[in-house]
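A lone chain, given as C-alpha cells: the form predicted alone.
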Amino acid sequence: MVSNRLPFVFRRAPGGRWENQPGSGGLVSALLPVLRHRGGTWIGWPGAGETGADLADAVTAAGAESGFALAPVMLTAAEVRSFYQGFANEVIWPLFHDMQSLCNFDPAYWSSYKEVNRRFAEVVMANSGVHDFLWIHDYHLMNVAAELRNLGCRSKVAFFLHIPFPPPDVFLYLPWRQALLNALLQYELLGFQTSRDRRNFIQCARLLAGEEVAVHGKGQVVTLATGARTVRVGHFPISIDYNTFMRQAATAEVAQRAAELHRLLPRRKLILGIDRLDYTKGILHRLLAFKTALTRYPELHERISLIQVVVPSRVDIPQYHDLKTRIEQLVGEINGGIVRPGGWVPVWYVFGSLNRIDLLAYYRAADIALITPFKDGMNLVAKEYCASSIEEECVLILSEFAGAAAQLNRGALLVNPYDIEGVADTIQRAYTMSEAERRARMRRMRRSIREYDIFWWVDSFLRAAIARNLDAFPLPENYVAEALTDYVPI
C-alpha cells in the first residue's frame, strides 16, 4: 500500500522524542482495518518535515505494534512546500474538483512532483519484490508507475483515485495533461470511485492518447487498448467497516455522550455537519442555508440547533485560514442576529479534532445529517454516519456531488448545494419527515452500506486486478440496479 501519508502522523514530544497519532481523512480511515485484517506493508511520508534515523526507527516501531510493515519516505520542508502544497493542492486537487480558478500552474511544482514521485518508486523498490501486489493511491501518486517502470519494476501496479476525475473541458486545462495521462497508462488497473470518474477518464484518453483507443467490456470493469498498452479500468466505490462503526456507536459509552449532548441541547433536533476545513466541502454555503431555513420557517427556532465541526486542515495555507476566518465569521452573524434569551443557540460551532468516541458520539445525538460538499469523490461521513445511526430514526441531508450520492440515492435526500433556498427547503423537509418515512430511508441505505463495506471494495478491486476474464468477473445480482446506480444530478 503506497499513499502520500502514512497512516500515522509523526510530532516531536518536548524533551525530542517521537510521537505519533493516526492520521485523519478517508483514506485512512477506510484502508487501516484493511492492513490490520491481512498484513503488508504501508509505505508513505511520515509528516514531518525533516529526516534523521530516529524518525525511521519511531516509524518501524509504530509499524510493529500496529500488526503491519511502514516504510517511510522522508521528504524535506522544501519538497513538502512545492510537492503537497504546491502541485498536489495548488494544481490537482482544485482542477479535479472543477475549481480552475483556484490552481496555481507554477512549473517548478511539476518539477517537484515528478521528483517526489521518484522517490516513493524508489522506497517502493528497497521494500517490495517481483511477486508483491503494489497498490498506490491517491492524486499525490499518479506519476509512480511511470517512474517504477523506468527503474526497471516488473510487479503488477495498481492506482486507485480517491478524488473525483474531471471530464476532459477541465482537464486540458493541465498544462502536463499528456505526461500525466501517459503515466495513469502505465498501472495494469486504474481504479475510481464512480462511473461517471471512469468514463471522464475514457473521454480523456481517447481525446489525449494520440492514438486509437479501444474499449472493450460493458461492466464495472472494462479493458483500455492504446498502443502496446493494455489498461484495465475499473469504477470502485470506497466504503467503510461497517460493522466496526456500527458495533462502536452501540456501546454504552457512546450513548451516554450521545445523551449528554441532547442535555446540553434539549427539545430540539440536532442537525450534524462534519467536514476537513477545504473550499470543496460547501461549508458557507451551508450555514447560509441554514439561516435561510430559519429565516423562511420561523417555526424551527428554538426547535434545531446545527453542531458545524470543523476538522483542522492545511491551515499554514493562507486560503484555508481565510476560509476558517470567514466560517468564524458568519457563525458568529447567526447566532448574533437569531439568538433568543433562555439558552438556544442555532449553532454550535466546533473547530478541532475529534477522537473516535466523540465522533461516533455525534452521530449518533444527530437527528440529521448536512453534507453538501460541493464535490467529493465519496464522501465516507456519510456512510459513517448511516451506519453509526443504529435506532434508524435519522436522515441525511446529501449534495448530488458527493461520489455517495450514486449508492445512496434511494435513501438520502439529495440536494445542489450552491442551491441556498433549495437546501433550507430539505432541511424543513427533513425535520417533518415521519418516524415511518426516516426508519425505510435510513434502513434502505444501512442495508446498501453493510453489503458493500471496505472488504468488499478491497476484494472486489483485488479480483479485478488478477482475474484472466473480465467477461466473468463476478458481480452481485443488485451491484448495478440498486447500490451503485449512476445517478446524474438534474
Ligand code: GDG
Given for the second form:
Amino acid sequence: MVSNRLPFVFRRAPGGRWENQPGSGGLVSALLPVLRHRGGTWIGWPGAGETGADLADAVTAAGAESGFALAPVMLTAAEVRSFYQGFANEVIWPLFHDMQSLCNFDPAYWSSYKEVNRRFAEVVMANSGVHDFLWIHDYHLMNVAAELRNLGCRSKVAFFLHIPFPPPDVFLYLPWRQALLNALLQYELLGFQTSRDRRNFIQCARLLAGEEVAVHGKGQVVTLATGARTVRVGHFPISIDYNTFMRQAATAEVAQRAAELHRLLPRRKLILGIDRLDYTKGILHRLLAFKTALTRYPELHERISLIQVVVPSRVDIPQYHDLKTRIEQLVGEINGGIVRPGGWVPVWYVFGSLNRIDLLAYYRAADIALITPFKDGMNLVAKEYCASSIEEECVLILSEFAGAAAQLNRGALLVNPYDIEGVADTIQRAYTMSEAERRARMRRMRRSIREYDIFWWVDSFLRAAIARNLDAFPLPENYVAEALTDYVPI
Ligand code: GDG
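Complement to the form predicted alone: the form predicted together with the ligand:
Everything in the complex follows now, all chains and molecules, and the chain you saw is the first one.
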C-alpha cells in the first residue's frame, strides 16, 4: 500500500524523541482497518519535514507495534512545499474539484511532483518483490507506476483515486495533462469512486491518448485498450468499517457524552456539520443556508442549533487560512445577529480535532447531519453518521455532488449546496419530518452501507485487479445494487 502519508503522523516531542499519532482524513480512516486485517507494508511520508535516521527507526518501530510494516519516504521541507502543498494541493486538488480559478500552475511544482513520485517508486522497489501486488493511492502519486516501469518493475500496479476525476473541459486546463494522462495509463487497474469519475477519465483518455481508445465490457469494471496497452478501469465506492462504528457508537461512554451534549444544548434539535477545513466542503454556503433557515422559519428559533466542527487542515496554504477567518466571521455574525435572553446560541462552532469518542458522540447526538460539499470524491462523514445512528431516527441532508449521493440518494435529502434557499428549506423539512419517514430513510441507508462496507470495497478492488478474466470476475450475488447506481442530479 502506498500513499502520500503514512497512517501515523510523526512529530518530535520536546525532549527530542519521536512521537506518533494516527493521521486524520478519509484515506486513513478507510485503509487502516484493511491493513490491520490483512497485513502488508504501508509506504508513505511520515509527515515531518526532516529526514534523519532516527525518524526512520521510529517509523519501523511504530510498524512493529501496529501489526503491519511501515516504510518511510523522506521529504525535505522544500519538497513538502513544492510537491505536497504546491502540486498536490494548489494544482490537482482544486482542479479535480472543478475549482480551476484557485489553481496555481507553477512549473516548478510539476518538476517537484515528478521527482518525488520517482523517490516513492524507488522506496517501493526497495521494499517489494516481483510477486507483490502494489496498490498506489490518490492524487499525490499518479506518476508512480510510470516511474516504477522506468525502474524495471514488473509487478502488478493498481491505483485508486480518492477524489473526483474532472470532466475533459476542466482537465484540459492542466498544462501537464498529456504527461499525467499517459502516466495513469501505466497502471493495470484504475479505480474511481463513482461511475461519473470513471466516465470523465475515459472521455479524457479518448481526447488525449494519441491513439484510438476502445472500451470493452460493461458493468463495474471495463477494459480500455489503446495502442499496445490495456488498462482496467472501474468504480469502487469507498466505505467504512460499519460494524466497528456501530459497535463503538453503542457504548455507554459514547451515549453518556451524547447525552451531555443534549444537556448543554437542551430542548432543541441538533444539526451537525463536520469537515476538514477545506473550500470544497461548502462550509460558508452551509452557514448562510442555516442563517436563511432561521430568517425564513422563525419558529425554528431556540428549537435548533448547528454544531459546526472544523478540523484543522493544510493551514500553511494561504487559502485555507483565509477560509478559517471567513468562517469565524460568519459564525460571529449569525450568533451576534440573533440574541435571545435565554442564552440560545444558533451556531456552536468547534475548531479542532475530536478524539474518536467525541466524534462518535457528536454523530449520536445529532438529529440532522448537514453535509454539503461542492464536490467530494465520496464523503465518509455521511456514512459514519448513518452507521452511528443506531436509533435510526436521524436525517441526513447531503450534497448531490458528493460521491456518496450515488449510493444514498434514496435515503438522504439531496441538496444543491449552491442553492442557499433550497438548503434552508431542506433544513426545515428535516426538522418537521415524521418519525416514520426518518426511520424508513435511515434504515435504507444503513442497510446499504452495512452491505457495501470497507471490506467489500477492498475485496471488489482486489478481485478486479487480480481476476484473469473479467467476464468471470466473481461478484457478490446481489451485486446490482444502490451502491453502484449512476445518480445524476436533475
Ligand atoms: C478524501 C476525499 C473520500 C474528521 N474529523 C475528525 C475525524 N475525521 C475523519 C472522519 C472521516 C474522515 O476524517 C474524513 O473523510 P471524508 O471522506 O469526509 O473527507 P476527506 O478527508 O476529504 O477524504 C473523500 C475520502 O478521501 C476517502 O476516499 O471520501 O471524498 O476527499 O473518516 O471520521 N476523525 C477524528 N477526529 C476528527 O475531528 N478522529
